[in-house]
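Here's a solo chain for you in structure tokens, the form predicted alone.
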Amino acid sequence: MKKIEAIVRKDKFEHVCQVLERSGIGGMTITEARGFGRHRNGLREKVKIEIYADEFQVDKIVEMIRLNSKTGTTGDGKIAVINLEKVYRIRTGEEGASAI
């Protein structure tokens, strides 16, 4: 299992969100964020998207985010894929892929 964290431009978020919802992913968590990158051009408002996914879904999800958030200019954001040891659903006690 993997955790995908994407930080995208605020003005691209709605489009990215629609594409991800239509794709049938299990769910996502959204956080408003501010930050700057290598160019140090001041704090910018961004949106952080967090998704738990099975291994076979990762490439598809990353590609959807990348293609739908890209403007080609500085500040488009980042995507990170992180290994997850375990995931639990609090309500039911399910774990692993069934908890996603």
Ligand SMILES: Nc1ncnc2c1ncn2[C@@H]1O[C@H](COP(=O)(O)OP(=O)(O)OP(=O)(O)O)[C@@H](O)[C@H]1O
Given for the second form:
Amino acid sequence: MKKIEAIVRKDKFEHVCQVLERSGIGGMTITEARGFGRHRNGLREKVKIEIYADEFQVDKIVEMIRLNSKTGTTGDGKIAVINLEKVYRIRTGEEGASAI
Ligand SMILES: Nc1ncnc2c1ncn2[C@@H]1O[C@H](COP(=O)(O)OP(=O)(O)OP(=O)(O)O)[C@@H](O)[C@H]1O
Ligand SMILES: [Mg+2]
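Counterpart to the form predicted alone, namely the form predicted together with this ligand:
Full assembly next; the chain just shown is listed first.
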């Protein structure tokens, strides 16, 4: 299992969100964030997206985020894929892929 963590432009987020909602992901979490990249031009408002996913979904999700959040200018953001040790569904106690 992986966590896909993406930091995208605020004005691209709604479009990315619509595409993700129509895809097969189990869910996602959004956080309003602020940050800077290598251009160091002050803290800019961004949106952080977090998705827990099974391995086979990862490439598709990364591409969906990348293609739908890109403008081609500096500040488009980052996508990270992070190893996920465990996921639990609180209600049922399910663990692992079935908890996604
Ligand atoms: N190394 C990093 N670690 C954590 N967050 C980062 C990092 N780099 C960028 N971010 C986050 O992503 C946002 C957008 O970064 P940005 O797209 O400007 O990265 P960049 O590496 O400067 O790429 P570009 O050259 O396209 O501007 C930042 O505001 C910050 O929130
Ligand atoms: Mg930058």
